[in-house]
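One chain comes next, on its own, written out as C-alpha cells in the form predicted on its own.
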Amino acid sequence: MPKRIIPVASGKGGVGKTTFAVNFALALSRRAPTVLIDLDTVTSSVRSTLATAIHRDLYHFHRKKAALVECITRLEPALDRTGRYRDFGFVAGPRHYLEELANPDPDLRRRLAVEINSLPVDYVVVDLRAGVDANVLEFLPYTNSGVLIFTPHLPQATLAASDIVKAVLFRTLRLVFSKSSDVFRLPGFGEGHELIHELLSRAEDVYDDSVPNLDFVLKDLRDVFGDQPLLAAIEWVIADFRVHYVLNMFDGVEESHESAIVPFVQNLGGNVSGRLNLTQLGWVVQDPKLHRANCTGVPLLLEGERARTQAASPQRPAIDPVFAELEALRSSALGIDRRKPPKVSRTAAAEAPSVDALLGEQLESLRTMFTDRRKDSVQENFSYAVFRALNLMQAPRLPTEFGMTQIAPPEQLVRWILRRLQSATAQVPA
C-alpha cells in the first residue's frame, strides 16, 4: 500500500500540470519507488511526454481486465542511462479517445481507486484532468487540495484553481454534517443540520451574497446556537484544511505575487474562508527547455541524465546535490509551515484572519524561499518541491495533511472525522 497518494490538479489546461506531474514523480522516485498515473484520460498527455514504448495502459485495465500493476511502464534504458530513475514507473492513458475512460462511471472510478490504493510502491502521483467534475473530485483528498498548479500568465486558471479548493471543502462539509451523519449523535451536536445545509448552500452560491463564505456560516450559526461544540467542529474542519500549490512559469517574487497569488488568495478568502492554511511548495521557473523536452518526449530531468558527465552506476546512484544541500539546511528558514493543526475548542466566535493577513503570510513565505533558492535551475525546482512535500509528510503531522494515504470512500471520511471529534471534544471542558 502506498505511503502517500498525491494528486496534481489545475483549474484549467495550459498551465503545465502534466509537465510538473511527470518531473515531480521522477524526482520523487529518487527517494522511493513511485508510480505516475495518467487520469487525464481525454488527452493522455503523459504518454506524449515520455518517449517509451507502452505495452499496456488504462485501456487494458478497463477493457482487458488487467490489474493496474500490470499496466505500469518502466523507462527504456536509452532514457535512463544511469539507472537513477529505475524506481519510476507510469500508467498511461489510452492511445486514443475512449468514451468510457474519458467519462468513467462510478464503478470504474471505484475500481481504479481500489487498485491505486494497493499499488506496491511508496508514492503514487496522479495527474488529473483540468477542471472540476466527479472525475477530478473523487481522486482528490477530503482534507487538503493535493497539489494545485497555476501560473502568473493565465489569470483565469488561477481563479479556477481556487474553485477546486471550494469544491473539495464544501464536499467535505456536506458529507461530515449530512442529516444522517453520526456526528449529530455526539453530545452537543444533536441539532442544526438543516440550518447548516441551508447556510452551506447559500455560501456556495456565488449569486447569493447573503452568506458570502464559510466564515459567515459560522457567524450565523453562533448567533443562533451560541458557542457550542458543533460550531467548534465546523471551524476545525475548515481550519484544518490545507491548500498546497506550485507556481509554474515563475517570473519573480513581486510579479508572481501580484498576478497569481493575490487573486488566488482573494478568491479563497472572500468566497471560501479566511481560516484556510496555504502552503506554497515552490515554483518552476520559465525555461524554453521544458517545452522542447515535452516535444521530444524526454522530460527535462531525463535530459539532464543524458548530459551528465559523471554518471553513476545503476548500483550506486549519485546523490542529488539539491537534496544533500536541503537536508543540511533543514529548518524553518526553508519556508516550511510548522504550525500545529488547530484543536477543537469553543472559540468559533473568533474572527477569521483577514485576506490581507493571508496575503502577507504568502508573500513572506515566497520571499524567504526565494532568498534561499533564487539561483536554482528548473531541474532543481522539482527537487525543491519534492523536498517540501516530503517534509509535509513527516510525523508528527497528520497523515492526511498532504495528499492521502488512500483514496477513501465518503463513509471512511465520516468515521475518521468522528474519531477526531470524539477525541477532541472529550478534552473540551463543559
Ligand SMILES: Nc1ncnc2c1ncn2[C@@H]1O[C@H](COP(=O)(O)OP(=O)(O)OP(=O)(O)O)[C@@H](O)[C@H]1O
Second form
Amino acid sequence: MPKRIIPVASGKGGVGKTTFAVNFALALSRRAPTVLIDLDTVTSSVRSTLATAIHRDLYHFHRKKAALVECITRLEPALDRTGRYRDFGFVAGPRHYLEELANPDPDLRRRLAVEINSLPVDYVVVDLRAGVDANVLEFLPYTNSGVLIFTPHLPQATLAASDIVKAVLFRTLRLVFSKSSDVFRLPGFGEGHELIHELLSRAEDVYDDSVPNLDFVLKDLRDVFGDQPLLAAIEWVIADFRVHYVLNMFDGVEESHESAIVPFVQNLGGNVSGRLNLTQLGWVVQDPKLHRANCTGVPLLLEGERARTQAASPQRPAIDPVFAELEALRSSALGIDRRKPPKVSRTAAAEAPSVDALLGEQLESLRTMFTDRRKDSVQENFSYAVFRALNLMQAPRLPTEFGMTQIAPPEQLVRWILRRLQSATAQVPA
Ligand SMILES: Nc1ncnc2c1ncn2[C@@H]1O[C@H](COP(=O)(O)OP(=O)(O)OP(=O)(O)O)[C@@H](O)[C@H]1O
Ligand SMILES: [Mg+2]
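I have the form predicted on its own already, so could you send the form predicted together with this ligand?
Up next: the whole complex, starting with the chain shown before.
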C-alpha cells in the first residue's frame, strides 16, 4: 500500500500540472518506488511526455478489467540507461478519447480509488485534469489541497487554484457537520447543524456578502451559541487545513509575489479563511528546455542522466544529480516552516490572522528560499520540491497533512475527524 498519494491539481488548464507531476514523480522515485497516474483522461498527456512503449493503460483497466498494477509502464532502457529510475512507473491515460473514461461514472471512480489505494509502491503521484468536478474532487484529500500549481503568467490560474481549496474545505465541513454526522453525538456538541449549513451556504456564495468567509461563520456561530466545543472543532478543521503550492514559470520573488501570491492569498483570506496554513513547496523556472523535453518525450531529468552517463568514465560511477542534490539539501538550513498545531480550546473563534499577515509569511518564506536557491537549474527545482515534500511526509504529527494515505470515502473522513476530536476535546478541561 502506498505511504502517500499525492494529487497535483491546478483548477485552470495549461499551467504545468503534467510537467510538474512527471518530473516530480521521477525525482521522487529516486528515493522510493513511485507510480505516476494520468487521471486527466480527457486530454491525457503523460504518455506523450514519456517516449516509451505502452502496452496497457487505463483503457485496459476499464474495458479489459486489467488490474491497475498490470497497467503500469516502466521506462525503456533507452530512456533510463543506468537504471536509476527503475523504481519509476506510470499508468497512462487512454490513447484516444473514450467517453466512459473521459467521464467516469461513480463505480469506475471508486474502482480506481480502491486500486490506487493498494498499489505496491511507496508514492503515487496523480496528474489531475483541469476544472473542479467530481473527477478532481474525489481524488483530492479532505484535509489539505494536494499540490496546487499556478503561475504568475496566468492570473486567472491563481484564482482557480484558490477555488480548489475552497471546494475541498467546504466539502469537508459539510461532511463533518452534516445532520447525521456522529460529531453531534459528542458531549457538548448540541444541535448546531442547521445554522452551520445556512452559514456555510452564505459563506460559499460570493454574491452574498452577509457572511464573507469561514471566519465570519465562526463569529456568527459564537454570537449565537457562545463559546462551546462545537465551535472549537470547526475552527480546528479550518486551521488544520494545509495548502501546498508550487509556482510554475517562476520569474523572480517580487514579480511572482505581486502577480501570483498576492491574488492567491487575498482570494483565500477573503473568501475562505485567514486561518489556513499555506506552504510553498518551491518553484519551477520557465525554461524552453522543459517545453522541448515535453515535446520530445524525454523529461529533463532523464536527459541530464543520459548526458552524465555518456560523460562518465566506465571506472568512475556517474554522479546522480538528483540524489546528490537531495543529499546536499539534507544539510541545508531550510526546513519546513510549520506553525504550531492549533489548540482546541473552549474559547473558540479567536481573531483570524489578517490577509496581510498571511501575505507577509509567504513573501518571507519565498525570499528565504530564493536567497538559498536562486541559482538552481530547473532539474534542481524538482529535487527541491521533492525534498520539501519528503520533509512534510516525515512529519510525525498528522499523516493527513500532505497528500493522503488513501483515497477515502466520506464515512472514513467523519470517523477520522471524530477520533481526532475525541482526543483533542479530552485534553480540554471541562
Ligand atoms: N516551466 C516551464 N517552462 C517552459 N514551458 C513550460 C513550463 N511548464 C509548462 N510548460 C509548457 O506549458 C504547456 C502546459 O504545460 P502542461 O501540459 O504541463 O500543463 P497542464 O496544466 O498539465 O495542462 P492541461 O490542463 O492541459 O493538462 C506545455 O506546452 C509545457 O511544455
Ligand atoms: Mg496536463
